[in-house]
Amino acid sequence: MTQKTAQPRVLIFDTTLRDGEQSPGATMTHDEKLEIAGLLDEMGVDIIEAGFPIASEGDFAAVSAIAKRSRNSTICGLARANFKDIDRCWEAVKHARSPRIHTFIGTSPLHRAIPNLDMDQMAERIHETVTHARNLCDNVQWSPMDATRTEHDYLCRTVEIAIKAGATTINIPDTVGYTYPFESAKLIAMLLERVPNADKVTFATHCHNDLGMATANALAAVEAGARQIECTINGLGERAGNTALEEVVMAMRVRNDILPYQTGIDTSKIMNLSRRVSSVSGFAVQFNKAIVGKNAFLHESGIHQDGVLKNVQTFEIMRPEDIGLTATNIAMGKHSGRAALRSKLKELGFELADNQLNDVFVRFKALADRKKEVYDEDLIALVADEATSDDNNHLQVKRLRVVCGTEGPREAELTLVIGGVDSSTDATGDGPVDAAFNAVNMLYAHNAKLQLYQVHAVTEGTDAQATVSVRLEEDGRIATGTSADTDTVVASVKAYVHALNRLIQRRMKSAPDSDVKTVSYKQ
């Protein structure tokens, strides 16, 4: 009888607080980044980058406490070639079962102008600063930013010089995303084979979208030996984002015969993980988004749907039920009782403790008074709403009136409780969101810009719920809100005011240096 060979085990690296949360307004809180970074340990991540340590003393709190509480995956931080940042960074993580350093310095010809080191001068840095990494931790991750476009010759020479120096995971970052799946494959192949002890350490892969290859390039550099995939949820990522967790975890699993790898991922836990990234950082996953978009396992055309019904084989590829999609939509109504609703929050993947549970039910049964039915996106974009809805929030909104139409002025009438005291106006403007927002800026004064004001209807109907996002920036600091209502304005105010809330707390963090505000640190 033939043995069965084990496959290859790829492990999964999450950067979704790290890397992810570099994208323009996605910064999240402190309390959302450890609930982020438990349902990632309890997924089967094998390490979460937890964040940039001496970024600002949020990111080192952060990192910290996600050290201290995690009991499965590896946490690691980030760190810049020097001393200062990977001392800070063991100070973070040091407390985890299993802590990881990653220190990182440019090596392209672009990026080696940065710091303005010659070739020696940065071989020479990299000796010493991953030397120093591995003194303090026996897991240490290094990387050559830019990668991809820094010449063969050197870039085999810097990375034998940090596998020397200690370094037991090489990550090969594709910064801007601009390579090629061949390129992605043979880079990493070129390196095996010309570094002396290559085959000593694991070889990492981390792609960004710019190009709409990261998943195709990160799978390339798996085939050709790369052993590590640095991925986020939905594909967070600065500017087109990051290879997408979601997409390289179920491309093994369904096409397992040509790419014969295995992960340690709970793939039933993908959309709920999904949907909690997408509620905390602001960021909407668009319909038509592989795996996890709300479109991935619809059918609108006649032919699909004929097929599907009678053989769901032909037009799907994997099970909804294998990401942790639930096999029906059963409406629900303001018959239902608390028991059912925690259970269907349950079968979504929404674990709720009583206090909780109890505040969503207030608002599932007032939700069930305006709306005929309730359905599972309506009750997703309730639990999201009510994780914005912070008693301690510094604005709060508690009372809008707005008056619109074809004649008159429209007119907007707030209350916002402004530091625990109720503050009141009127407001006009050239609609009602407008004269809404003129309402809260005349009661909480602000040099914040409006970049981003968006809406999507959760649910089909005129009495669907509308889930507004709004961006703001101000000096430099962009801050994402959300927010879902029935009434359109009414979420558009309490999305802005969620905004407003998150750049209050950012203006809280202060960076230990001022540099850090200006060296980019993007892979």
Given for the second form:
Amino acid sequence: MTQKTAQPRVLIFDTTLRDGEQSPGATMTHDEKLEIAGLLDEMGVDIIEAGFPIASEGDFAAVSAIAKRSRNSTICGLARANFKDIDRCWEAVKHARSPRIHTFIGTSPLHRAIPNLDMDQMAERIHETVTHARNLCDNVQWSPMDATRTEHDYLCRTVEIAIKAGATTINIPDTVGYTYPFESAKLIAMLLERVPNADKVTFATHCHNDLGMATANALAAVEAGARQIECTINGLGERAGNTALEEVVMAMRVRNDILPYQTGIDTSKIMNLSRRVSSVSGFAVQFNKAIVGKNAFLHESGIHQDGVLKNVQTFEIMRPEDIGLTATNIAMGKHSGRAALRSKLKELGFELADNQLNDVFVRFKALADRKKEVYDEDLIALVADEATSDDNNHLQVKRLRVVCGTEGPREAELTLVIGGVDSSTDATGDGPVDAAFNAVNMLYAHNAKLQLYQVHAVTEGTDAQATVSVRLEEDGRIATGTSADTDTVVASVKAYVHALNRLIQRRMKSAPDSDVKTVSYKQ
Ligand code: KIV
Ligand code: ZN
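Okay, that is the form predicted alone; can I get the form predicted in complex with 3-methyl-2-oxobutanoic acid (KIV) now?
Zooming out: every chain and molecule, the one shown earlier first.
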């Protein structure tokens, strides 16, 4: 009998809560970050980058809370190349069962110009800061930011210094999504060959998707010897995003014949995490997104459907259940009971506490009264919406009536509960949504600008729920609100009010000069 040799292990480093959250508008609340970190840990992510502790009190608190609750994953915090950042990072991650400090500095010519350090001065800074981090923590990751645009000789020199100073992981970021698979592989191979003791550390790849090649670049780096992939759920991240976790993990699973690597990820948890990240970040997943898009397993054309019915492998390279997509989309209706709802939600990946289940059950019954059949997507939208309607929110929508149609004026009558007190008004607008938003603004004056307003139908049919995302910007702070309802105008107003509540929370929590989005990478 031939013994199957174990495949090399590729570590999965998830940075949804750090690089992903840096995406404008993707800000998550403290509790949402804790929930996502818990799910990542449960899914088998090796390292969770939980935040940038020096960036704000909120980030610090989230990283320490995640560190304290961590079970299996290593918890990592980001720090620029200075002692103050590194000390603060250590204070936050030290509670973890397995902590890591990740420190970085921009090494390319463009990035060296920012702190105005010459090559020798920067080399000295790398030596001092990595040594300092290593004196605090046994597990230190170092990144030369913009590595893919750094001169090779200088990159080798800095990586050598970081290894000598005690870095245990060397991450090679393609910060601006500039590289190409062949080049990504050559860079890792070059470093492994030229840098002394490169074989004593783990090399990581961190790619951005500006040219749509983040997944390919990460996998090419693995083929060349990288053994850690940095990625985010749904590819969330600044600009075009980061490498998507679900893509690299499923690529290594489906094409294990040519990518013979293993990860510790329980892929059946992917779909639930994708939905939760989409819901808390307010970033909808595009329908044709690989692996987790709504259409990823849909076969519309007759030829495809026929083929799939005869043999699923005709047109499917992976099974929906591999990523936790339940095959049964059995509709629930108004006669379904609490136990059926609990079991359906469990199947969809939601394990709710009794009081949460009671609240969702009441809303499910109300929805089933308005809508003949309640599908999986409806329940997912309902649970997500439940999470946004907190009784402690400063603003709450109590009552809304709108008048619209071919004849103007379009009018909205709105009652908001503001800080526990009812306030009502009437307003007009160009349409029902405009009139309703004007009513909100009359009741609660603010300077936030509407950056994005998006409506999606959750299922087919005219009785479908609409999910609405609203993104607001106020003094450089961005907040996204979401809501779902069978009435699009109600969902819109609730999403608008949700975004305002998030801005209010952020205003209260962050000190004026300590907001994560205003901390630059300047060293
Ligand atoms: O893209 C990048 O360079 C980063 C670093 C901070 C690692 O996110
Ligand atoms: Zn990045």
